[in-house]
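Below sits a lone chain in structure tokens, taken as the form predicted alone.
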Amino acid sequence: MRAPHPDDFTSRLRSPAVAARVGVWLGACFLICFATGLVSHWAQLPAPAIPFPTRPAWGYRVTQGLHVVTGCAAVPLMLVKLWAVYPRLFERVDLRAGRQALLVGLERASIGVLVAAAIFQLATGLANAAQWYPWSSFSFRTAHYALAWVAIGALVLHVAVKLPMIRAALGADVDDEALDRPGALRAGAVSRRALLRGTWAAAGIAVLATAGGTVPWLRQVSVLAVRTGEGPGGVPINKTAAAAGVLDTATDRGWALDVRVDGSVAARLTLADLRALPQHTVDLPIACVEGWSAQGRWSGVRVRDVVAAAGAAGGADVVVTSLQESGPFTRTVLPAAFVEDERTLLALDLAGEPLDLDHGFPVRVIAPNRPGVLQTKWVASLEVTT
């Protein structure tokens, strides 16, 4: 059996002045998914170089939830696009063909590369927004963050090499010939608006099927967004107390949140002296890594009121920790702009009821701003870090 040529492949829809506008849309999916994925990856470093922002309270929403949609969009805009490239791989290279046959050397491994990157990101995001982790050996926030940046340089490098022929499909009509391979065929029973129009038109199904994660008015056609709203107190719940084996802890009545100042217990208090506190109520969106986020009206105590009771200074980062005995989160580090804001609470109430055990009951954190894998539910303590 003979290795294929790209003779083999004749439809004319396999063109350039279709790789290049898919193209174009899909670049923009890939630069998006970086820059929000960069603000993720931002939002949970215990101590960013430079301070994540409190407001706005619902900017990690927006930026996860599109993050996460433009992911999704990215799926039919790819297959379509390595559809109208695959003949261009079985191009033979004339090695004495010097600066050519760099060129198309480049071209191949950046291909390679970004193919490879591209489907691991797609897979394992996918993957992370089902919350089905089939692997063990990697994080999938490291793995996912490094493999962006591989992505994304081998996409510059990729359009690098191409610009050429992309501004020329780009600046000719899209049923020009003059860039098609000799052996295309004429016609088609497609033609190559259509099949544009029927990649967008995919693309939008699937940005409609999984934008309703994030935005309420599309929850009843998002038939593929993953906890639209359902929940105690219209929240969604991402892991229970069964799941987190707190179902004794969180419900015993001696439970009673440590405070600590230096290392020694300043302040001890139980459910009772919480609500014997001030009491605030904030309407705050709780947004998650797998693009989903929900609105909610919680009440309870201001963590720097608690701190302040506790007679430690303003102005310092508070290290909160969890019943949850296991998992990568069952200790955060609050920065101090955030236990500085009016906004972050110890909630106890959401939507005027007290907090489900599933949402963290007895009590658990609420910020601006702020990814909802680090809004700790069934807090155990707080310790400042002077």
Contents of the next structure:
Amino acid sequence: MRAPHPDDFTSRLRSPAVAARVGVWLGACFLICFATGLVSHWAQLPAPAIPFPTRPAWGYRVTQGLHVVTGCAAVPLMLVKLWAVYPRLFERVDLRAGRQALLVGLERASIGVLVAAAIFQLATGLANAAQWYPWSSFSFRTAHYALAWVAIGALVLHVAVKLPMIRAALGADVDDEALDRPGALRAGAVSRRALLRGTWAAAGIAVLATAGGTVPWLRQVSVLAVRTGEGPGGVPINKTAAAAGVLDTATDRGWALDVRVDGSVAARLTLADLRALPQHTVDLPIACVEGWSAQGRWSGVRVRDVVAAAGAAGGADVVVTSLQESGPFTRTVLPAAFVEDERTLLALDLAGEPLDLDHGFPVRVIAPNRPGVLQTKWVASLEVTT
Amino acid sequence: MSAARWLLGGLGVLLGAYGAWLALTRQDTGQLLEIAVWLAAGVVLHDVVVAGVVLAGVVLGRRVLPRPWHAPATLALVVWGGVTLMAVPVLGRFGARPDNPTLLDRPYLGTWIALSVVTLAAVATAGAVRARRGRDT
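Please show me the structure of the same protein in the form predicted together with the partner chain, now that we have looked at it in the form predicted alone.
In what comes next, the whole complex appears, and the chain from above leads the way.
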């Protein structure tokens, strides 16, 4: 048996005409994923050089929803794109061609990097969105962030290399054969136009089947979304009190919120103390890195009021510590801009009911335009350093 | 190659190198090894397994299915295959946790079976219509 040769793939559908057209949309998906991913990374930095904005409140909900939905749409697009160019995988490099062979080899290597990084991003992203972590050692956040740069870099290089071919393919009629491989002579089972329409349909269905996780009016349609959007107070739960190991500490009658100022406890506020402070109600979304989001009506005390009640001056970051003892988000920094925002609450109620244990009872942070992982639940203490 | 393309290509190399540097400096050797395994496995999974299954399926389909069914079956494969692969994490419900009923709380497998049946029915119907019309493409 000999190795396959590009001419073994005879379908006219496997053409630059199809690859370029699908590639435009796939590239757009990757660019959106990259840009929104950078926003998410920025939002999670503990001390960003440029402060993350507190407005609009729905900003992170939109960017992260887009991130996950475009990632879903990219799956069928990438499958068709790779199918269209698959014969080129078997092209031989003529090693006698010297410098030319080196360039071709480098280009092939860059395609390998692009495909490997792109598949890695989609596979790990989709798994993470469904709270499935089939890897054992690497950090999803670090790996997904680093490989995003690799994927986008390889994509930019790929576009630079292929630019004349892309322009020629997009400039010509979809059925034009001038750019086809010499072996691509057999008519496909469908026309190129039909294949492209099928591809757009697949990407469209992928979007509709998942976008309801963040677009409320699509909930009934999104049959493959990770969540229905149901949950206590109309808000789903990412991590339960049981999973966080706070069942005892969060329900302890002796619970009180420690407010530390410059290292020493300046105030200890029981649940009754917190209820005695001025109460405020805000409509804010919980928007998770997994791409789902839900609007909630939260009531409680303003974080800035609590800080002031402890006698601390405003304008400083606040470190929020959870009762949860392990995990990367047990201690988070609430930047000064969020502390000062009147919509940032230590929430006691959701939808008019006391907070569910799984939503962070006795109190949780709810702030505008923040990733869900930073909306700390089961708050144990606030620390202000002035 | 024009200067603009060289510039764009250079930018791509820089972006990619930054990503490689991020990975190499923020993960230890064991973690990097697992990332490398995942990167390689993704390529093998597509280039050998997925591509191989599709190739075999197309060869089989061309032999087994009468001509009028070829076009609908091809389009069905594109839509059904892409959506199915995307849905693997929810279909397997691998991330489900007994303590969290708000997670993976839809009947994914039933939906997928229904989707598959509808797709098959659509292919069968479209092929039959084409056969009756006497079209062979």
